[in-house]
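Just the one chain here, laid out as structure tokens, in the form predicted on its own.
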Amino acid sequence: MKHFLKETDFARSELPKLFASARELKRKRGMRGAPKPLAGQTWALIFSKSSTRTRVSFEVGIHELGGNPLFLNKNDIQLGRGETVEDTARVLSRFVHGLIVRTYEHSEVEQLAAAGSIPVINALTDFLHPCQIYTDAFTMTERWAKGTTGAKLVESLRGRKIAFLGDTACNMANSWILGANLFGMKISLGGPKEFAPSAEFNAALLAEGYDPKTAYHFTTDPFEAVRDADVVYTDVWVSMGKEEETKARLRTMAPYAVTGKLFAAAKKDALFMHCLPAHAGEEVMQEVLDNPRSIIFDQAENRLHMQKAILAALAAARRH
């Protein structure tokens, strides 16, 4: 059974077909005869965390692929009242064709995948956010590989540098380190020393065959981080579940805000990216969000198209 719990669940050799599929699904959206690989299927969405882009893009995507999305708030099902993750997986496997899970503990998506007999997609955990990283990479290829497809799409990422600023121990930073290495990119992290990638994440990197000493560059100097960067990326400094740390985080991370001056220190044609929602005046200034090289809403839109490609690929793998 194929799942998508982390970036490396698709092999590098599978990426050209996946990215080409996302581009084709985007091109054919709304057209007569658009593919319906989920026809007759129901996919359940189990959400422990609220969302805008994730829920809407998945529900719309499943519908457009011919399937039926079934939203399950964790607190409205027995999982929220003490039923084990394993029993939930086994029961839902009898009813639906796949699970999309947005939760806190990464171990929960791993348990659901291990115990069930249907594909599981990680729609976000506190450890990783692979759907966002694949979407972001696809969005970059639209800028760097116009008019190409297949292998050339993914090849356009190779050797590019992404600079990630702020909370460099968050799920987005973790996922971008994994993704950058998978795509052949370079990644530089700029954040406070106490927010360097965790020992737990470095162990996970080793398990995936990447040496933490060479898989990323970490610095406490934000200008060093963005030097020669093709993409400057940031995320909110206070994620869901960390609200009690708000004051301390805002104070500690203030030097890593993406200002116009910091953005200008990257390459002259560098792109600015943010997975949203953005807090203007905190991790990024409004002038950067409004910059013509800010592609934040392209990222948001492309969640739909890349996730449709992922859904289609997992559905096809299950049939075989």
Second form
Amino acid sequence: MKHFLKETDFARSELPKLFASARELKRKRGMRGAPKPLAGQTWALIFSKSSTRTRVSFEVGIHELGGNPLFLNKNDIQLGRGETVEDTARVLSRFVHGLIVRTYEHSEVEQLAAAGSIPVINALTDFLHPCQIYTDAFTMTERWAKGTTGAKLVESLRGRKIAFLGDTACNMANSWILGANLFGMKISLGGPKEFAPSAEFNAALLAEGYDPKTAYHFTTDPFEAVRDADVVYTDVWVSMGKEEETKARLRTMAPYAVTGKLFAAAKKDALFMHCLPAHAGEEVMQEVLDNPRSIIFDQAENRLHMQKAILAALAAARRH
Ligand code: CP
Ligand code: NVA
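Got the form predicted on its own; any chance of the form predicted in complex with phosphoric acid mono(formamide)ester (CP) too?
Now the complete complex, all chains and molecules, led by this one.
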């Protein structure tokens, strides 16, 4: 069974087809004859955390592919009252064709995938957010490989540098380290020393075949991080589940705010990206969000197209 729990669940060799599919689905959106590979299927979304982009893009995407989305707030199903993850997976496998899961512990998506008999998509855990990273990479290719498709799209990422600022230990930072290595990009992290990638994360990188010594560059100097960067990326300083640490995080991460001055220290044509939601005046200043090289709303829109490509790929893998 093919799942999408982490960036490396698609091999590099599968990426040209996936990216070309996202591009094609974007072009054909709303046209008569647009493909409906989920016709007759129901895909359930089990969410334990808030969401705007992920929930809406998956619900709309499943509908556009001919399927039926079924949203389940964790607290409304027995999983929220202690039914085991394994039994939930076994039962839902008898009813629906796939699961899309947003939760805290990454092990929960792994357990659902292991116990069930249907594809599972990670819609964000405390550890990783792979749907966002694939979408972001696709969004970069729209700028760097205009008018091309397939292998050329993915090739346009090779050698580019992304600088990730602020909470360099969050799910987005982890996912971007994995993604950058998969796509052949360089990644530089600028954040407080206590937010450097953890030993646990380095062990996970090693298990994926990437040497933590060369897979990323970590610095406490934000200007060093953005030097020669093609993309400056940031995320909220207080991820879902970390609210109790708000005061300390805002204080520690203040030097890593993406100001106009910091953005200007990257390459002249650098892009600004953010997975959103953004907290203007904290991790990024409004002037950067509004900069013509900020592509945050293209990122948000592309969640729909890339996730439709992922859904179609997992549904096809199931048929074979
Ligand atoms: N970027 C992202 O995943 O947004 P939501 O939390 O709104 O889904
Ligand atoms: N790091 C953020 C990402 C939100 C899309 C969080 O986990 O809350």
